[in-house]
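Below you'll find only one chain, the form predicted on its own, shown as structure tokens.
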Amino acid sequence: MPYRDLREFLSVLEEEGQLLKHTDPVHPEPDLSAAARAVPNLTDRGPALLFDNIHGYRRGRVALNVVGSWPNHALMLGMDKDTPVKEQFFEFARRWDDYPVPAERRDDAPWQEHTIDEGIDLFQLLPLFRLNRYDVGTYIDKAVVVSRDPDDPDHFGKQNAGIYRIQVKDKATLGIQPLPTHDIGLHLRAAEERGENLPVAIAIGNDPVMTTVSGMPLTYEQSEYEMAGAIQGEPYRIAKAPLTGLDVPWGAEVVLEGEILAGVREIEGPFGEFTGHYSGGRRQPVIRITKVSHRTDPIFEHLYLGMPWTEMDYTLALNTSVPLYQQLKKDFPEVVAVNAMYTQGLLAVVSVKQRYGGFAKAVGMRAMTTPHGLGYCKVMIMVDETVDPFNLAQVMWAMSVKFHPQHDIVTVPNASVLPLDPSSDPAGITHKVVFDATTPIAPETRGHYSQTVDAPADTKKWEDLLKGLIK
């Protein structure tokens, strides 16, 4: 830590042995999403994957399953790779204090040492493939896309790196899918109100903090690139894309630069989502390509979705919780952890200490209003701070012994939600639902928890001896 691009990514996880490369030939379809598929399926332990023998490219090179494990998620973070994922969400929620960290501005970006203005073809560029078998086409998924607020377009933190569904609808025509709770989509309803083109710039095979902190629910006015300096630790590399201006990565492999057209809205979709369901087709705005830079012999690097768990849910399991966790923390100091590591949060644990009884069923549903709640955050379910929320065992003690079904049930009616959640109906509207395991207080007293069953004395210290004994 910290990762300049990556190639050093790619590196530490061969050294740690978190990295699988596949030099055999495969074919793009259905080898390389197959394969992408395969690894969370086996374990939460798996490797990286990197092909560079891929056929119809003579120098074609994928990686996959980046950060698709715990392991692989702790070196993200610089730390041991056996870090438990309770040790990795403290970690994170502590670097999550030291922001703002200054980015750190470079003219020397790696990604500069090609450029393409006119033939511009994608298909020629990358090894494109579909993920699953009904997606309309093929797609780039894990690409962090820029854009400016047009009303404001000098403040540093209404710039927007964020990610978001792109599908290459041909040699430079692109279809994106940005949400209106999305900071992308505030940025476009601006330029179609002046009338006006949004220009983007589109950064493809980044270092995975950046990845990481693109996926992260943060407010309108905080940069994600003075976040990725306070997770890793120091300022964050930036370069000035040379057609829009905007700041992307330093160390991306490619950057495509263009403009979302104005009122233009084609079908885009389905698309095999983090739903576990295809998305379905809807008019969507239209990205045209004008301006590529890249690497020599770049690396495309993309993320399967599908059925959880795969890639996605790891990269976006605790940049997902800590921002949750920090936004109810400030108003609640009792809130001890939060676990919305299940669908990007659509379901969320939140363990907390009680002021009084309905106490813990008020914070989940502040929960719902929060930046990210807005779209998810459709089934709370809140535990007792003694509740370890990323222990599932304990989770589901709590709502058998302490959720009562008359009494514990809190629902709202016709709330947001994102568009891509299947049962959401109209789609982007939907009940939301508190279950308050907690234990209960006064003046809520009711059941017969008088003592639990704690653990023997000395515990503790058979825990780590043990554990030293079978490392």
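Positions refer to the first chain, counted from 1. The term rigid core refers to the maximal set of C-alpha atoms that superpose within 1.5 Å between the two forms. Quick caveat, the model's predicted, so the values are computed rather than measured. First, how it differs from the form predicted in complex with the partner chain.
- After superposition on the rigid core, displacement of the C-alpha of Thr370 between these two forms amounts to 2 Å or more.
- After superposing the rigid core, the C-alpha of Lys21 moves by less than 2 Å between these two forms.
- Comparing the forms between these two forms, the C-alpha position of Leu328 differs by 2 angstroms or more, with the core used for superposition.
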Given for the second form:
Amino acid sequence: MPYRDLREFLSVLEEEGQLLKHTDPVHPEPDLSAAARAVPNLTDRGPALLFDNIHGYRRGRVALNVVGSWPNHALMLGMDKDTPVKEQFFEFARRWDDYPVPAERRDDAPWQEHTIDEGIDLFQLLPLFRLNRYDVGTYIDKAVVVSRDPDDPDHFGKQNAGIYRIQVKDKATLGIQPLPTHDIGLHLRAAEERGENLPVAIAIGNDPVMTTVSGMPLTYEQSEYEMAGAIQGEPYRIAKAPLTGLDVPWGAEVVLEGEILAGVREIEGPFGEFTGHYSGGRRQPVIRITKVSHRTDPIFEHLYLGMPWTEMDYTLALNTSVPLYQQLKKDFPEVVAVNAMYTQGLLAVVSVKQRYGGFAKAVGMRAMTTPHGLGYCKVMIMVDETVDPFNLAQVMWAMSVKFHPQHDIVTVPNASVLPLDPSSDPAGITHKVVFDATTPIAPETRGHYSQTVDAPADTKKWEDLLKGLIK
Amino acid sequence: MGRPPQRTDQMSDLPTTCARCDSTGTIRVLTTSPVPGAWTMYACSTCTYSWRSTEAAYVSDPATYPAAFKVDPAAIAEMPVVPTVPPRRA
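Switching from the form predicted on its own: structure of the form predicted in complex with the partner chain?
Every chain and every other molecule in the complex is listed next, the one we just looked at coming first.
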């Protein structure tokens, strides 16, 4: 730690046996996305993939599934690759509290090596390919998009670095989805109110911490770069993009610069989404790219998404769980851990020590009114503090023996949810539910829970002993 | 995976009909492969659909393209605008 760029992380993955280099020839479609789909189908400990023999490209390279497993996620945090998810969660939460760590400005970024101002053709530079069968075309969906608040352009924290889906519509024309709730959506709104285009810089191929942080639900004035410094434990390196002056990751493979065109909306999508369903076509903003900076033989880092689990579920797992945990813990210190990694927290599991009967149900409903919960937290499962919410075998045990269908369901009618949830009707509205699988306590005295089977004495000692022997 | 590339260049055969929106005469060459002759990419100017000549027929054949994913060119102007365009400040 820290990783200065994607290449450094790939080297560590290779040393740790978590990178698979595929040198046989492959077609852009369907081989690349099929391979990225296949890894999480097989295992949650799978490798990143690096392809360097892509039909039609001389030196094209594509990296996929870079953080697409728990070992790779642990290595992203600089931890042992066998670190259990729950320990990764608590370490992530601890580092989050170190925010902010000031960024390190540099003027020697490797992507300054080559510049293209004329005749830009992104298809020549990068092996762009279709991800899912009925996507409208090729996409860039793991790049860091940087923009500033046109009303306050010098505010570093209001500068946003986020990941948005980007359709490659032409050689130097992109479509983007900046939702009104996104920070870039606020920037675009201000720019359009002013009658101006919105300058953007798009950094492709980054170190894994930046990718992770760019998917975090930070507040409007929080800087992703200062959070990346907190998560990696050292100041994060940034450099000024030459055309727009926007701050971009120092280690990026490629930096695209241009503008979102004010007032322009054009058909975009469908695109296979993280819900396992396509989002329909809509008219969305358009970006014109006018300058490209890149390293020699850049690596195109891309992300497959579709029916969970895919790489996206790993990259967003703790991003979603940690803020929810911290927000709940502020009001209810009895909350032990939050696992909100199912379809970005549409379903979440919370372990909590109950104060009194009915308490866990209240915590479950509170989760629905957190900033993230307003769009997610459709199904909440509450478990005791002794149940590890990241251990689904334990969660299912709690559901099977603690949950009582007559007493333990709370339904909240007509609540808000993200419109991409295909069950919402109308889109954006759904009932929500709390399943309380905690042990009833007074004044709820039902059930027969006085004779729990606890672990034999010294079980923990044997766990540690055997862990060493198995390794 | 691992099979040698076999599909041929179709650059000379500009498709006439967009598989997605069934428009005719709206297809252009988007780009061609850096290694000449390997593939051509096409794009429809009406619905922005794009595809590569080496892809399977399920992306390029208007006759078998699924109805659920077809787009009526007349409906494009009626699609939801996301995000909406705000009024200019006075």
